[in-house]
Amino acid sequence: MTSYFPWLTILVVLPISVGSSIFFLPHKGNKMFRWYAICICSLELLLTTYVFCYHFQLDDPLTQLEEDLKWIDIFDFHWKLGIDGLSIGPILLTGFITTLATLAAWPVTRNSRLFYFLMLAMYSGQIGLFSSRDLLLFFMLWELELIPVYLLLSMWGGKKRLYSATKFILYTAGGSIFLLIGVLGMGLYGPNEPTLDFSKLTNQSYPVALEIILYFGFLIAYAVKSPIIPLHTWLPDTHGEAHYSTCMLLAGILLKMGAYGLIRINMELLPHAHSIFSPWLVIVGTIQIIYAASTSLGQRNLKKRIAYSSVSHMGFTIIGIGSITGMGLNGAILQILSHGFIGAALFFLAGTSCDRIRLVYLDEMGGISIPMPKLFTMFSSFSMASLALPGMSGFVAELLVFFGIITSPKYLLMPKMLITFVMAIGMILTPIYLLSMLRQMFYGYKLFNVPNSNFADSGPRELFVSICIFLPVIGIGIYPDFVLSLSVDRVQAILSNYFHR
């Protein structure tokens, strides 16, 4: 269906484009500012929520609302958006943690203009990636995001904010060339015209060889960003520098795009060559849970043992996308939009109880439960939901991943017992790493016996934002069916790929 209302290309290109009148606004103080980028975004929410409930519907397997807008003539590139039941959640997702994103970046007070104008160009470029159906604009717009980020490591990040905003551009810059690569090969490739269109090359057959490499390239630019072991490491310094509601956008949303990509573009245009690399994705995401559950226990500080969760739990979505079974790959998805909310409001806790303590190591911390009571409260819930809590949303992801890894007919029985014995002793190494988090935080007598200690406990807009993220994720965790039945008839179409051919 091609929709006669530009929906889509409103929700892509309200955020910047008004965002950027942000820098005419009289100079009133910060409040004005924060206000403004606030409404932006509520806007842009609300918007959002409407399209979707009004003009999406829920049984159409097939991509809605698309428009298609010829842009550069001379090499056919198109303005081609639309939306099916993969990148809806993703979009919604990316709404809901901005917004509250915004709201928590409420403290910036230096050169704030510039910082709610990035924050609001991240996010036109995050839903314009997950609604693109061109891979030349997918690529730009996969672009974009690099320049905000990188400007709000380094202008508003912790002391060695320059080295890690530097190691974040390389590395995804070092993934880009061979993202480009990828698209080049891709849409050069053809025995009529070149095209970039996702419609027309999913049915597009490539030599073996030509599958693979093209594979592997988009696997190395979706390995840096979604952190797969080796390539994660810029992960821990970005997060462990980065201001707390950066933090929120990368592990709410920007982690979320590598996974999104390996699913969008791997799975769907490059079946032959994912049902080579599937194994391999598999073991690489077995390794992950274990080596980074194990690593997080090692950190000192407190979000860089935050951020190793991140690359632990990711491990289950690449085991869910490498099953090829329709319970991994919705298990996948439904880890994505779970860690999603978890990861944002574990990093948003964590930046607000460093900012107030002034401590950022964990063996210097202790007995902050008894001066801020709600605080210990958020942090010890969403502690929960990361460690797959039954009733929360990340032990339905986690369960439909593991059966989906059991009943998958592309493995034998004694590599799927192994794989599964392994993900068992990662799910074992998660409650050891976030209790003890708690423990060396919350207990103890440490800071409650400093002299003049004023430590004041989280405020009205804190708990708002925490509450807000909460829901959703007690939600979903009680009735997953709210966000499996967005995708499982997208998921049935990508799949019947694998077992037509």
Given for the second form:
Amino acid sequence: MTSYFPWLTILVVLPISVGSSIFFLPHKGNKMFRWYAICICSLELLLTTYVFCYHFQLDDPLTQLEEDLKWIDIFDFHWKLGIDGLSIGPILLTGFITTLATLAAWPVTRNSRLFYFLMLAMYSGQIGLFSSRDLLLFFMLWELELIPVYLLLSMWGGKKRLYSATKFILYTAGGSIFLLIGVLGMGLYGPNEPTLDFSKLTNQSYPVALEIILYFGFLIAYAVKSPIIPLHTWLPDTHGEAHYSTCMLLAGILLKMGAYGLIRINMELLPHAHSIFSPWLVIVGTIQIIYAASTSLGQRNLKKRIAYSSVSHMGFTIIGIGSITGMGLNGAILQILSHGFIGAALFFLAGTSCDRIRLVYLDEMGGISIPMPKLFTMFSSFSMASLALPGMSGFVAELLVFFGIITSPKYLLMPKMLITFVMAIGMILTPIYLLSMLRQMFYGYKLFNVPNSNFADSGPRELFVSICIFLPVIGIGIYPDFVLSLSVDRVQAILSNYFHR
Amino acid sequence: MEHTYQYAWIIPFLPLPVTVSIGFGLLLIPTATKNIRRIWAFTSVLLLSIVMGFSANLSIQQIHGSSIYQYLWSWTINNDFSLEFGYLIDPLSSIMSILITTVGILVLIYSDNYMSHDQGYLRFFAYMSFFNASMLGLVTSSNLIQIYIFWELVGMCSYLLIGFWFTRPTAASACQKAFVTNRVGDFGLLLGILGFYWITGSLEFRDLFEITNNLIHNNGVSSLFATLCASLLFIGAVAKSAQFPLHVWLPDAMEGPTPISALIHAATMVAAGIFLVARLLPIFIAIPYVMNFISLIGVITVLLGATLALAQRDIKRSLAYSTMSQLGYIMLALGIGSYRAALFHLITHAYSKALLFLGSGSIIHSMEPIVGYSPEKSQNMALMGGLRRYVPITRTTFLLGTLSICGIPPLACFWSKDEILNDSWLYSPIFAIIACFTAGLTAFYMFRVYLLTFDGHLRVHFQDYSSTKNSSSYSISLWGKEVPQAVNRNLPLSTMNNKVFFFSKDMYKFDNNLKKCIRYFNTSFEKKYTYMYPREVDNTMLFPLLILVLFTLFVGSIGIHFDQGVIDLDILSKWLTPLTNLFHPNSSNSVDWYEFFTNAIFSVSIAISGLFIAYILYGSAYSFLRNLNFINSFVKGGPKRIILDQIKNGIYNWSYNRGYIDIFYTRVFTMGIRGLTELTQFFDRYIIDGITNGVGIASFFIGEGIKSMGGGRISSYLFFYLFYASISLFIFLFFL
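Structure of the form predicted together with its partner chain (previous: the form predicted on its own):
Next comes the full complex, this chain leading.
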């Protein structure tokens, strides 16, 4: 069944186009902009849900809701959109997190028009990226992401915001060069006219050397975004300085673009190179889990500690992708979603508490649980979720990755045992840094010498945001088939490439 | 009859609504929720009673019908992998669930009063209900993943409850320590589960047992790998049940409220490790090395726990070490393959230790108004003494609990402990000697706790004799502003001063020392509290104590062999028939009463001698003996005495410093992780990030250099042009 109504185009264009009219609104205070932005976001989310409910067949592993419009004819550049089981999860995550981030950004008062417009522009770019079916379009939307983030960071950030913003833009733009090389190399290779279409490229085969070069180019771009060590140092700086609503978008969605691209392009289009590179991915992922966890333990800055924890968690995704098994890949996708929720929530809570007590260093904090019990509750819950407590989404994802690496036919017994062992050590390190963070922040007792030390607890808006994120975390943890049923068929289709060739 | 089994899935879910509704109520409508707090407590007791009814019904059916029921639902379905959820009702799970619910109900009733003035009353009940739910889920789970899930959930409950009074720094570090130590165990458990999944391709118990046994008999799997995986599984049990290398969290866990210590850290959660080993015993029994390993760990823990309990001053801490030692007995019993004795001791110990902890809770509760609300003082046995006059009912119950743990005949623990000791003689004489010796030690330290608490005179009021000018040096606020290391820092001083409470050698100069040590302990109290005396606690707290006394008195009878004509099986053996048949298909349950009596007399005499020594050293007989100048003549010994003193001091220091194990762990692991952290932090900051920043700075300098060169001055351009032209000319002329 093909729907002729261009649902996806509407979904992609709606936020940025309607959002740009925020500049024409009469200036009647921030309240109006807030409500306008939140209305657009929720409208978009509702529309997305509607489209996915009624125009998307779950049991069909093929690309659906496809749209194909010619854009530039000379090199076969199309406005080609379409979704499958792999991209539906990240798109829904994007809608959800962006809506909540807009809600979380209410305290932003300085130049709020531009702020909300940039958030909406990011919204468009992300949905477009996750649904694009054309390589060059993918690249363009990938680049489109950078500008709003740069502006959000450099205008509403903390003290060192210019340094962080420059670092962010240089890192990611540097990565994008390799992405562009890969895109052009892949598109221009071939006997006849250039092709940039995903579905045509899937069946194309390359000489091994070229495939490895292309794979490597894409890998660098995704490694910057994802991040994979040693290209991760932009992340703690960026997260440490950005406003917490930006952090939610960064941790919740932007990091997921790297992992998504790794599955979408490297796994799907370059299977040979992926099976050559996958042991290295697994090794790097394992090192990353341990390395980032132990670095996180050494951070004094609260936000940086959480940032390193997300680097550590992305290690599981990389291992899942590298394991080339159905379970591992499902686990990786689940980890993308689960960390999207948990990371966003942790940054949100960290940001709100830092704003209240006006401290960022952990060793200066302490004893704020008495004035802020609700914040304490939510922070503890999400820390537990982040350390993969069973019953929450992180546990299922990590368990699936573990099973994926155990059952993978690609690796021998000894390497498997070693990798599993080291991954499991990460399981010990994770509670150490998260719980000591909790202890330093909340436990104990401290007399605040600040004259107006009557900190307000979380208000209803903040409580709403955290509970909204908490429900899917619990939901996925208790019944993971909600999400797995989306991606399971598609994963099977991707993996069938590896066994047929 | 079938109906009860069909609805057994409800067991873990029944206590859950209380948690959820209290949690959301506290977040969303705190005031309204707090106003009806008693209703919440009542609801949680009610729901747990329903569960108890259910599990009692199931247990009765197990005793009569003795069959195993299992139901499964699928949880996640992939093409190549499916996880299932289900429940398994067999004798083991029915025993555990009845244990959890009975102790749970009593503890909930008790804590209604104990926590009634606490701000976190509702939070406490939410955590408790959640703990009950997850513990019941753990014992009824039907595959390893489910066990792992609930295993971590009870760990989290324990974390939350240890850190319940989160303003105390000691509680904060204790709960983190407990969670991380347990996570080390979970690490082993998860790896073991994955290993067995890799070997057998199944996570469900019965498939797992069959496939593993087949593989081991047919040499289908390398025995080294199987042993490794089984030992990894056992590590999980080691951490949860506070066995030797990973026991460090249990004594610190006493920072939590006392009802928690009774429920979680004495009766149920620490029994989860035992439960796991018992559940997986069909696997372990096929691998003899693992069984030897289990019994070795068990016997080390038995001895270590008992020696560490010898010199603790904190009443809950000495009970905690006693718990550890008794769990070691159970682990030893499992390791030597006597399944029945292990479960029997698990049941009897749970009730007796819950009784002791609740008793200590009521002592603490009655001491708190006098000495202040710091655990340093209200749990300090050095400040107690002579409480038998003030809290007679608690004293009686506590005495019965103590005697039960010591193994005095009519009480519960005697029967089970005797069985374990007998079985250990059959297994290995060395282990049996250690176990018997420890039985004596158990009697000694338990009676020491009893005597220090209830015998003699209330030592708090000795502070009247001491001057109060030093007292301000060591003040502890209610919210615990004290630094965590204070105890350690004061170690040399306190060992000097408190030797009197351990061995009798300083007793003849008690009068001098007493003032000193009392001055050390008793610090800034208000003057008005000086003449208060402890009062007996309320009836709500006494009721659970009395019920537990009944259990302690009579629960031993389920394991006693009654000669009733043809069938001379006791209830417990009947209960466990389907499981024991798995291990000993042709074991006869005949009992030789003569042999039983000789063994019993031996173990009882050991216990009584322990009691007697404790009574000599700590009892009120002290004054009596001093009057006779008995001690003075006794202690004048010459050179022999010095050696004896050194030994005593050695034991005392070993015990007081917790066997130096905690210090060792701190030195090695904490410092090691800190060092690693600093290293990676340095590496990350100065090398990985340094390269990035270096590139940035280098490009900045290059840009600046080029800018200054290309500044637009014709003369500099000419200069560079001529300079390079002359250099190239130079090279051209001379080198070519």
